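Presented below, as structure tokens, is a lone chain in the form predicted on its own.
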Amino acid sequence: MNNYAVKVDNVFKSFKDETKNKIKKDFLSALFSRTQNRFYAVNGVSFAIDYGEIFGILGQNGSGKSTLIRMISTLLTLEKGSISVFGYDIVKDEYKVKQHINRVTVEASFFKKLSAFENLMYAASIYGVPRDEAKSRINEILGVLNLDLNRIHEPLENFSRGMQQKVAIGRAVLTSPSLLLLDEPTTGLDPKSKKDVQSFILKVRKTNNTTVILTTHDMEEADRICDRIAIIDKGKFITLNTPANLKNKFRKENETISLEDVFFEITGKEFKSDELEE
């Protein structure tokens, strides 16, 4: 067994900055631009997870965290530095580190004139899980959800973001990942979806003992399921701990703490949301 779930090693990307410069008066200068106006979404970041760890990235939006994300799911090309998945390098080892891996967005995608339970059938079917098996877990995994199984056979375009996304956490989770990337996935749902999401995180790492990588504008979220946060400004980490830790380390005598303070305190910007409404 190799020792870490998951390794990123100095890891940089960058995109050309659209806002500079967009008219140039000659070649050199366009030339110049080529190399300069460009921005890092992600600047040399490290770190490694446990096997069976849910690990948080906290950052409000254009921090970087969904381009790491991406990397990490091979979705986007590393600039610099190496990432490895179960010792999987997802350059060399791109179709093996896939194998291993489920990713579930803030904006997830379907064929929305067909039913939950088509879709969900479908994404089974394209993993070769075998159809009889494949109706029991989503009956499973659905009812833990709390989602109406009454509602299953309905076309997805009738339900609410809320239960779409359920249904897109469903669908990652059928194959068995080794691997979960989350980015942003319970981001404008109601607080009883919330709960619902998260407490199926934690059994499925449970269960499973499945690593789990989430992105989060949600502090109460990332304090209750996840075991350490790396906190992310403008493509670098600034913090890496366990929740109980950070607020151990700003906490003043006989105060109450919030990882939002804490972020505060080490970023000196108030976090904002953006929650989408549901």
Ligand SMILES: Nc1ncnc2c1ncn2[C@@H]1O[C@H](COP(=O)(O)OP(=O)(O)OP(=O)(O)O)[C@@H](O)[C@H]1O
Given for the second form:
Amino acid sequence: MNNYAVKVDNVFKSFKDETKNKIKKDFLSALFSRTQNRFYAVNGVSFAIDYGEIFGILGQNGSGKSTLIRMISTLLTLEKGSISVFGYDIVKDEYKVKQHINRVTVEASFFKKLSAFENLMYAASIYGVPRDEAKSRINEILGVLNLDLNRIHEPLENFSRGMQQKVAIGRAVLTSPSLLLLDEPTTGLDPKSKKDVQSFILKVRKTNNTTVILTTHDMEEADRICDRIAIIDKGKFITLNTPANLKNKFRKENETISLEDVFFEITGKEFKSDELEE
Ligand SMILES: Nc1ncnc2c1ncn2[C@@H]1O[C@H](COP(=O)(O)OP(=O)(O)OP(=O)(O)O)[C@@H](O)[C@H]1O
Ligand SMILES: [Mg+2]
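Could you please show the structure of the form predicted in complex with the named molecule, as a counterpart to the form predicted on its own just displayed?
Full assembly next; the chain just shown is listed first.
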């Protein structure tokens, strides 16, 4: 048993490198290349997160963020290393871990012909939340997320993508999970909705002491809500610190500095935000 909400120890995950399999090979080199033609999407990552911490993971497309989140959520198997969530090993105690976590991604799935309210009531019934309690929680949650409560009985297919994203986030907190895994929760949202979701995350943490792991391409967002951030590049964590410490480290005299500047200083790469096209 350790005292961390999440502990990740030297975790690796490789995938087949499709770009290397195009060339025809003889039998021996084909056999050899079965081990060679793989690349590490997550390449020896270790970190520990405190209870109630909001931990951000930043990195360019393909750097390994979602792969890491999927492993923590028990959706993908580990290749090497270990992960524990609230002291439970994600392999040995998978069921216990699943009871404590919820994950939100940009491609949330719903019953599109049903309304937001019906989708959430359905989720609540699966989780075993009593009907009356579910009803009041749904109204409260969607209200805090600034969703128009007059529209929550319309079919979800009428909702914009951003509105559906808010419903997905609302669904994830119905059961008050102790660990919330948010994979780009605000990508594609308008500035006002982004703020709504960020405030909501802060509120959930404040009221339930929920631990949050969040990936984002929005540096301002990371700066605003994360206690600490890690920058991941080609499957490796190349820095891990508080936003304030990172900025102080790279700030030149009397200059203002953003996390984007810090990212450039550390990686030598411009951080390009990658908003989804509507
Ligand atoms: N199931 C899979 N099979 C093969 N390759 C995969 C698989 N899942 C991820 N990858 C590869 O692993 C690398 C890391 O992908 P991942 O989705 O973790 O990146 P990411 O940091 O989440 O990127 P983004 O910012 O675009 O969401 C990429 O090169 C990706 O193509
Ligand atoms: Mg991703």
